[in-house]
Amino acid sequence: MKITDDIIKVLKAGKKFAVAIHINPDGDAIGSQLAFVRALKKMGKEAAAYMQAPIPDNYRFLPGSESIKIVDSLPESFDTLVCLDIPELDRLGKFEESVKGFKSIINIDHHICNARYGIVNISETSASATAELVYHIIKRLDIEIDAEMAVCLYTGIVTDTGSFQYRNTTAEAHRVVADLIENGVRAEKVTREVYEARNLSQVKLLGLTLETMSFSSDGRISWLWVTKKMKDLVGSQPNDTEGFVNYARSVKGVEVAVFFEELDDANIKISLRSKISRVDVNKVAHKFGGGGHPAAAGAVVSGTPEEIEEMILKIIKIEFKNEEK
């Protein structure tokens, strides 16, 4: 994968660097932010990482996890802002209005709705995730991978290509991913941390979802709820719904997925999968507002629970019909 001389010498002249991720940050997303900051620290630059809310549970394990800082705003005395993993800068939430305070912008990302906002844009979608983009970027610069660095960059690619089941699973990734193991990575370890502590919360949420599993005529669309009566049921904790839609996604005959989650600002959450190289669910959510990824993808939508689940059912009935013309 070829990395541009431009970015090596935007991060060799800069000095202070902030490292902001999407909203809803998922474990591509933070594993590449530390692994990122770890790697600008190493070259003796000042990075600091920011979110907007606390880091989910199950990547507190994560080292440096510690020190991400929680703002509503991005600070103004950084003059060079990394973008990791964000396709558009909406998705950088409240941060998107401290984004003219930065001299420049570089943006790291392997979604194939990427809008190409930076001075630099490392974009790549043949990239299994944004964290195999960091380690070839780090390896350009000539840093040591350590094993700190290496558990993050490892959580990044199991976790965005669902511990390697999709098709971003590419030959690239698994040698990265032998490089990061004999780096110090424990695989066992990190999927303990991510996919086996699960609050008890999410179980009850879980049981709860499961129970709304409906399916379409020809069982080749599949799709679960999670309203807001549910979440205040079982006392839902942020990021508690993460990876629901695989469960709809793992039934036999299912080819698209589909999770909807009610947000506390009436919106609806759309995550899509597709099991099938036929219909691009990036396609769907990008009618929406959305994007993603061919076979995974999302949207924030807004309107009543009926007529978003009749609209996103009907685009892909059309999307299943017109592949097959």
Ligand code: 5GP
Second form
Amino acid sequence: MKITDDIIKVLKAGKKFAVAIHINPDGDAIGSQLAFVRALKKMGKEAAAYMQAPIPDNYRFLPGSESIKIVDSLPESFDTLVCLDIPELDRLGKFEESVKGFKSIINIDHHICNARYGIVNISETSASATAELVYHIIKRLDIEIDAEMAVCLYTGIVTDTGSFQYRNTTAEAHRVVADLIENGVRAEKVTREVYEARNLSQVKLLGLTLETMSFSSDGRISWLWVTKKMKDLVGSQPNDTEGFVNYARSVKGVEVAVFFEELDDANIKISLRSKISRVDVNKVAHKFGGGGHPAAAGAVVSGTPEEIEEMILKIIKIEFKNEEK
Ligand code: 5GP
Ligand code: MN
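Alright, leaving the form predicted alone aside, put up the form predicted together with guanosine-5'-monophosphate.
Full assembly next; the chain just shown is listed first.
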């Protein structure tokens, strides 16, 4: 992957860097962020990671996670903002307001819907994860990838590829991961921390969620619901629903899987996955103000559960018809 000179120049020129990721961050966003901050510090820069909510429990093992700053707005005295895994600035949530305070914005991302904001943007859809891009940037800076960076970058790639199962699992992703393992990553330790340290509330919630599984009459669409009531019943914690959509996706014959989660009285979180089918779920999510990748996308929509379910299923069915034309 070719990393152009412009990003290297901006990174070398900046002095104080704020590194931000999207709201409701996943393993790729957090892993990329921590590795990037570490690399900037190795360059002798002042750098810090910012988030607006505490890091999910299963990513607390990542080196550097204890120094992430949980704030309502980004610092005003920094010159450069690095945005990682953020296709559009509204994905910064509360931080979007503070963007105007920065002299330069660097945009490093792998989403197809990237808006190409920033004075430099590396928006590379062929990358399995933003972490893969961060790996190449660090290499291009001639900084040694230490064991701490390696575990962060590995976590980014392993989570965004669904443990090397999805269509973004490329030969290049494997080459990068091979190098990360040679630099000290213990793959089974990451698996244990990320996937095998679940809260009991999460497993209980999964049990209730699977009971809601529904199918379209042709079996090509499957969907799941998590309501507020279900979450209250098990005492669920933030992020407990990560990966639930994959159970709908895993059923034979299902081509598009949808996960609906009631966030509050007005808003529903939707996760979409596309398997086998050519239905581009990024397009579907975009119609509801969200986005993502062709095979994995999401949105937050306001309305009643009944209305939203009906609208989403209708759009997916239209997309199936369009694909068949
Ligand atoms: P998930 O369904 O796991 O939350 O997200 C799947 C993909 O869709 C990720 O690439 C994520 O960044 C993107 N995504 C999820 N929710 C939203 C959203 O509300 N807006 C946008 N633009 N993208 C989203
Ligand atoms: Mn990503």
